[in-house]
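Encoded as structure tokens, the following chain is the form predicted on its own, with no partner shown.
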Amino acid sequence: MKNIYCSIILIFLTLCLYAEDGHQLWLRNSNPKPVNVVCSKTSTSLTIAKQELQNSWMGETGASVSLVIKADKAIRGDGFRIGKNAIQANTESGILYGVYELLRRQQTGEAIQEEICNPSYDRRILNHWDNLDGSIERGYAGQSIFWRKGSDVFTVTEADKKLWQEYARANASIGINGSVLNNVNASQLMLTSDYLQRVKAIADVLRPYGIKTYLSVRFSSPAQIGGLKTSDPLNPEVAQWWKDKAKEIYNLIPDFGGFLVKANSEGQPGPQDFGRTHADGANMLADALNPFGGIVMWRAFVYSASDEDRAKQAYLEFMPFDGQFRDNVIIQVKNGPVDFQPREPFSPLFGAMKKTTVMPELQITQEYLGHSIHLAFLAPMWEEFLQSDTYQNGAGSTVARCTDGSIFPQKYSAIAGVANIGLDANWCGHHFAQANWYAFGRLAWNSSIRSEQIADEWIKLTFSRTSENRDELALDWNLNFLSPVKQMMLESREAIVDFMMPLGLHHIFSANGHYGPGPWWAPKGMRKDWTPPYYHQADTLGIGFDRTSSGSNGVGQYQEPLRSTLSNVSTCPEAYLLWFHHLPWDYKMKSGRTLWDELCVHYDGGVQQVRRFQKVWDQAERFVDRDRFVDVQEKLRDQSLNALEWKDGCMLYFQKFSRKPFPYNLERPMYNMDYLIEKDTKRVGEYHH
């Protein structure tokens, strides 16, 4: 009996020590061996790259490793040269780059060689839509780690700190280098004394990373608290307010970064309220921020309720001021025209704007992409973007090379994310959303690097134990769990694009959440452009938004080759072939089949999929902690019933107006339309609520 007893112990320890919650990412801990670090300068940053050497060491047991700063003209920014046993930056924070490359090439067997590691853009920045009651808009990972509604919402405490540093280390992990701490959406309050002081306390947990504090200003806010009887941009005390508010800013946070602005956005206060422009308004900002080295980074988001295709409206509103910013004025602009849908062509202000730096503005958070319940790998959708030939300088003019310095001249390169994170343990919902905060950082230090090296870093990193690799093991880890669950990664996004809204259909979501089928949701007096049938404009003769010369004349935006190839919809990629065309339901694809069999097809495929997404996970279960396994198993679960949800929604609705059969081969419908319908009000009026 007392064997017996004893085995039951062990068979419980064994399961708590394999027992994992999230919340390491991908540093979790190892067996370091010994190592000696070798560095002639002191200071808090540098501590932190020799604990983490020490930490974390795998190479050869009792080696040497350098620390080096010297300056190094082929070295940029917060660059760094690695070799095996040697870093060199001309920053404290580049060596802390460094040492994370170091680490992370050893834990996943990456070669390490002498060469020089430059990042893409200089400020890599998370923007937290986070609200001063704790509160997150499109958070779905709990409340915010950096504010919190209550008595004590001022009270800086040890736990606080703790989460800060936890936070630090795993964005300088993977080279982000700045963090907006509040939403975009601001409250004045952001920028009075006693928030300023939480921002403060923040900051200096930051600072060792290498990691700059921004705020989201509210442009009201001379009037708001300041005293001041308008915000006019051009008022000189208005003018001054905002100098003054820098300077007791900065007195505060000597490095701090910059201001966001959302204006004249979604009835956000703005210079146009006044009459003046958006370049009024960001270069009167930028001149009170210019002493202290700081940016302004103004969102491009504008679109008003006027009969112009949406997807038109920021190009229209910013194009004429090209040139009229300030050299530390970045215009912040989100991946596609409309708004972070799961895929959009390229926003037309890439490339077009010459005179005036320019910022891709990504979404981690998953707004339109499943919330925190679908496993959706972000870095295929990213990259599709960065890559995309914008032809502004020639053949060759991608967005990344658009942006980061390498064709326009610009002071600043500068990329955001919209941050996933919350209180959640594991700090973004779903285990493998944080795969998507991982790739947004290494996708900003290294435009260029490739989703599927992204998945296979973030796998072994997260997933694998450090004995497991060096074993018999190994080869069936690296067959029976790496392989797949990559591969499971690098499709998941299409899948989603597939049982949503394939071959370009966009914003067809279920209203406010943005979560769920909702093609059919129109009220009565709504604007026409927050509406899905909108952007759908399915009638008995077809589908897809026509912005040819012909419609809106949205390809007009973009600079040829490209506009011709698609306004022709014989060599428009099929994948925008519905943004950019409306066709009839018989138009014959390159598949052979009609639009409607084809549409069909794609969506009873998304389905599909993701049920193969379920096997692939099911048989992983003997490589994975208990708890995580169960975790993202139940999340795969819903994935499946939300994407039956979507085919038979939206194939139903559309059958409406196609009035052709599904095809015989495929999955029949499982759900009532009406009872979808139905299912989407309620939903609706839950977010109302």
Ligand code: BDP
Second form
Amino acid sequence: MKNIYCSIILIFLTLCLYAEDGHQLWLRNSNPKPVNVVCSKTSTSLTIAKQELQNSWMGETGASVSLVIKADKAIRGDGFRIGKNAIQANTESGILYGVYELLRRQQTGEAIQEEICNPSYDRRILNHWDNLDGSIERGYAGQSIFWRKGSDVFTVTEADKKLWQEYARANASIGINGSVLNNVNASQLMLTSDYLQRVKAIADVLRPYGIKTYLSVRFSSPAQIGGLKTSDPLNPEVAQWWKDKAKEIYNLIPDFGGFLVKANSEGQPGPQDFGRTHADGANMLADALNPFGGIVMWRAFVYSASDEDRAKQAYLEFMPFDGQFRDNVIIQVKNGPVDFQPREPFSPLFGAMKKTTVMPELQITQEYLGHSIHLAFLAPMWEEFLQSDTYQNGAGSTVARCTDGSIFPQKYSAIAGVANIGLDANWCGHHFAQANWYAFGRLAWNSSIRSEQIADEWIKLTFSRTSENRDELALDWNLNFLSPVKQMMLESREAIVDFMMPLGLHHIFSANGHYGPGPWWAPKGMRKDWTPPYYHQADTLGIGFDRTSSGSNGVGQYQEPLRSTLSNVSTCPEAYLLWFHHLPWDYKMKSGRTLWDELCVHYDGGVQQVRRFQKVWDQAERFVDRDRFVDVQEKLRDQSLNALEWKDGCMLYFQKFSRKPFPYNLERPMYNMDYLIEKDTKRVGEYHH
Ligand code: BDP
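What does the same protein look like in the form predicted together with the ligand, given that the last one was the form predicted on its own?
Next comes the full complex, and the chain you just saw is listed first.
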């Protein structure tokens, strides 16, 4: 009997040892060659840099590498100069980033010649939407790595520290240098001393990796935890409370980054509760942080249940304050004017606020792109956004250039991504979702690298080590693994757009879960801007949201010549057609098809595409370890089913308005709509057409 137990334990241990759970991300040590690292200084960060080189060196055997901290005007911020055997930087973080860059290039086989690499944005930040009870808003990878339920949260365990260190290392390896540790829907408890002690413990682990800690704060904290009667930003006692709080935080965390604030949005408290403005609120906090070098990231994600087109509201709210914010306030703007949809045009605030620092907010967690079930590589979406031309300072005023300091004078430049990280062994829920964390870091560092390069790097770093075939059969690996898998990643976001909301459709999810289709979803009494019919506007005459001058005139917020391009139905890119126009079902598309047929072709195309992804992945089996292979295979299966629900649900629903047949060469529906609605009703409790 005892022997059986022993064997079981042994088998279990062996499985644990060899189970590939994806925890190592893109940082997979190979068999390092010996290397001699010479460094003029010593510090914790430099020791990390040294160790990383020694643990992963794949350059010349026995090479000597020098790490030099020396001021150099050509190197900006925490940038670095890299050579085959040398890294020079102004800062210790710069050295660390140089080391990771060198190792990455060795692993991926990218050329290493002497060059300077400067970051596009100074602050490259992950926003964690983690609640203090350990749950994560829109998190699909388990509980928080920072917080947990109960008073147990105040004990910092060795396991906590180990995980935070792994997290910090992963971030540093891609240049991320800031973490907001809690949800934008912030609890006032965040600023109480017990929690701040834990923040200090986290900050102490992140610091050697060059990562600053930031917190989301609740605007009503002075009244809720400070014992004040009000949280009015113009009340001197309130201002003093925040100053004292800032001092308390900086005593614990001298390099604290600053605050992130969601105010007067979706029920969060804010300055408007006291008849004050966003500028009053943000500036008051900015003054409290200023003596310590802290910044305020004030979110522009503000809209209300008014009759105004939701897509216009942030611009209307914030433009009047352009130039009125302190220079340590950064307005954090979501990439699109609505809410992280699979495709949106860029928010018109980019480039329009010329006297205010604006930072993009991207969403890494896949709230609207299939959670951690769908394979969605988001770099193409972010590339499309960052390279969009705002024309705000003439042609070539891309969103990237409008926010990175190359066009407008600004003290800071920053970019944030809502993290997709949780306690799941593989961090992100889906093995391929790791690529989005990776891509965010790479683009924040260099906003002009192409998605193709990012995918290429990520695959090589993430899968090659486990593929024993790679060295002997590099050609086979490149041809039959790297290339098709890369292609699949690059097409994955567009496939989702196709089967969920093609041609500019947006926000037609069922209920608040933001996963399945729900173009019909409109519970009685629900705010109309929270229901899909508000966004698709389908009727027997046509479909789409008219944002031209005959509609909400959302186009009016864009700069010429873009405004005219978007207004004119024949020049508006078809990808944004139904975002800006309400068009008849038989409107002639560029393909020659009617709008109705074209819509169907996209829905069907998206479904077929996911099925092709399944085939691509199945063929990759021999190159991937069993565990990750099966995980991804199963997720693709679920994605395929969900894609079909989207296609059938949306096509059948819209058909009630178009009253036209599905193009006969397309696959016929397999679900009926009532079934899908019922499924949805069970999930959300209520359905009203
Ligand atoms: C929406 C999410 C909601 C967030 C909000 C925000 O559905 O959970 O709180 O954005 O960004 O996308 O504040």
